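Have a look below at one chain only, the form predicted on its own, in structure tokens format.
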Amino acid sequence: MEILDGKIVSAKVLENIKNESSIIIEKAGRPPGLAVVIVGDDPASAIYVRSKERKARKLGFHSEVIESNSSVSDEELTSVIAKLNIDDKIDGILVQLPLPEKFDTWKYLDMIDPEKDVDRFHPVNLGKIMLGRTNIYPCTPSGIVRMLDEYNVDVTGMNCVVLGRSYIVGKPMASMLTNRNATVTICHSRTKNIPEILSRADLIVSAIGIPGFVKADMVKDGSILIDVGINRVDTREAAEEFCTSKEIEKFEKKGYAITGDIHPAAFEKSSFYTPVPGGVGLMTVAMLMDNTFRLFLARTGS
């Protein structure tokens, strides 16, 4: 089994963006600009807001933050979007999901214009991405393509098994594979028999959100494991279950623990697979600037 390393990955599509960015930035006589929209107070969101922060002014990308409370009404937040939209010093608008549950995701994701959105969540982007007519992809997804790209995996005629339909990941995964000629097949919470569905794949993506999910008998032998699942486990008992070695040493000094979907055991049966924490979660954020540098280039012509 190898790993498929996202901190190896992830650094040298950031390595790449900088060596690239210098002399285009200069000619373009300005930065990149990623503006992130956050509502409410959810924990992980903030954490997640002020990683993607520091990656863009590491890289010297102009970036701006928009916070507003809960109580934020739908005109302030349409205003916002609609502001993003014409600013020419922002080429990429992300809206941090979850919002709060009084707002209509996709009302907001629906205003972003298709050329600033970086996440490419708006129905355009999706309908280029399942058609193959796009370079700039999904961040997770695109992270996972990179990544197998990267140690040579080759996805064509491959079995594939997407666990997880939403818009975020799974039904764009399903259809970058897809349009890769892998033949693939995608299970969700309705779904009858996924151990059966599961034990057949050459290659498993997994984003549910269940630690230890997928188990090692339901893999075959040589399979390529994805997990995009991030997880907390905050009991002694789940640790020692669900969770790496490392993982369960953190525990002890922090009173939780990382896991993903697929539980570390099955990693024994893979020819390659993706470690949780250190995969899937590190190329997001690195395709997320990658995809910025993108819409800039577009939107500058360089």
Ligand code: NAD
Given for the second form:
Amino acid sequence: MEILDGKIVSAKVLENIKNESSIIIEKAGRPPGLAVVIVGDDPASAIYVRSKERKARKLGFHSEVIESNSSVSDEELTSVIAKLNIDDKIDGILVQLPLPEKFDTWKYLDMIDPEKDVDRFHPVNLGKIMLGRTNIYPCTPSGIVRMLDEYNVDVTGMNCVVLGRSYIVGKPMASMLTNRNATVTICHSRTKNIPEILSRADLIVSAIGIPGFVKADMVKDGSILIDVGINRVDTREAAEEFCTSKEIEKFEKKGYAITGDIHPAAFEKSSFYTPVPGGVGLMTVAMLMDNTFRLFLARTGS
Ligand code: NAD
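Okay, that's the form predicted on its own, but what's the structure of the form predicted together with nicotinamide-adenine-dinucleotide (NAD)?
All chains and molecules follow, beginning with the one already shown.
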């Protein structure tokens, strides 16, 4: 079994952006610009937003975070996005999800100018992904494909199973694998007999959010296992069952640890797998920077 190493591949993606962007920024007379809109006080969202901001700044991008508390009105939020749509410094706009419950998420995602939609969740962009008519994709599935490419994994003709049908991961992932000539099955909470479907898979992408959901006896020898799940476990017992040794150490200090959806014993049977942490999550942030850079290139005609 070989690790698809998110640390190595994401560093390469960021290095490429840095190398390519310096001359182009000089010519364009301005850096790529990323704006993140965050509403409410979800601690996980706040951590993700800070990490996006740090990465953008490190690359020399212009980075803005527009924070509101959850009492912000619909009009105010609408006006924030409308202003960003016409702000020349901004190439990519992202609304950090989830929004607090009272907000109609699609209303705001629909409002983002599709040309500045850096997450690629606007219906126009999701449609283009289905049709294979774009080269900018949602960050998580895009990061997965980038990792597969880096390790020369060609999915043509493979039986691929995508667990989870969100528009953030599952659906665009399935489209991207289909466009790359894989045979794709999507499973979700109402799918019958998931273990049997998994047992035939050459490649599994799991984006469900349940620790240890994919067990060793469900996967075949030599399969490729991509773990998208980010789950927090709060007991020592769970940490010892599901987490890497480094995460178990962290549990001692923090009282919680992070794991994915795939049981560590399943990784033992794989040909390639992505660890959590250190896999898909790092790629997601790197591809956000890559998407921002691509939108900047398109908007500046570079
Ligand atoms: P979601 O949380 O919106 O939905 C979960 C999906 O899992 C649904 O499609 C549901 O049908 C399916 N599901 C739930 N229980 C199931 C079951 N018992 N059997 C089969 N399917 C089941 O999905 P999401 O936003 O794609 O997030 C999924 C996981 O991926 C979460 O843990 C999230 O934190 C993580 N995530 C990680 C990254 C990353 O960069 N690594 C990015 C996005 C999401």
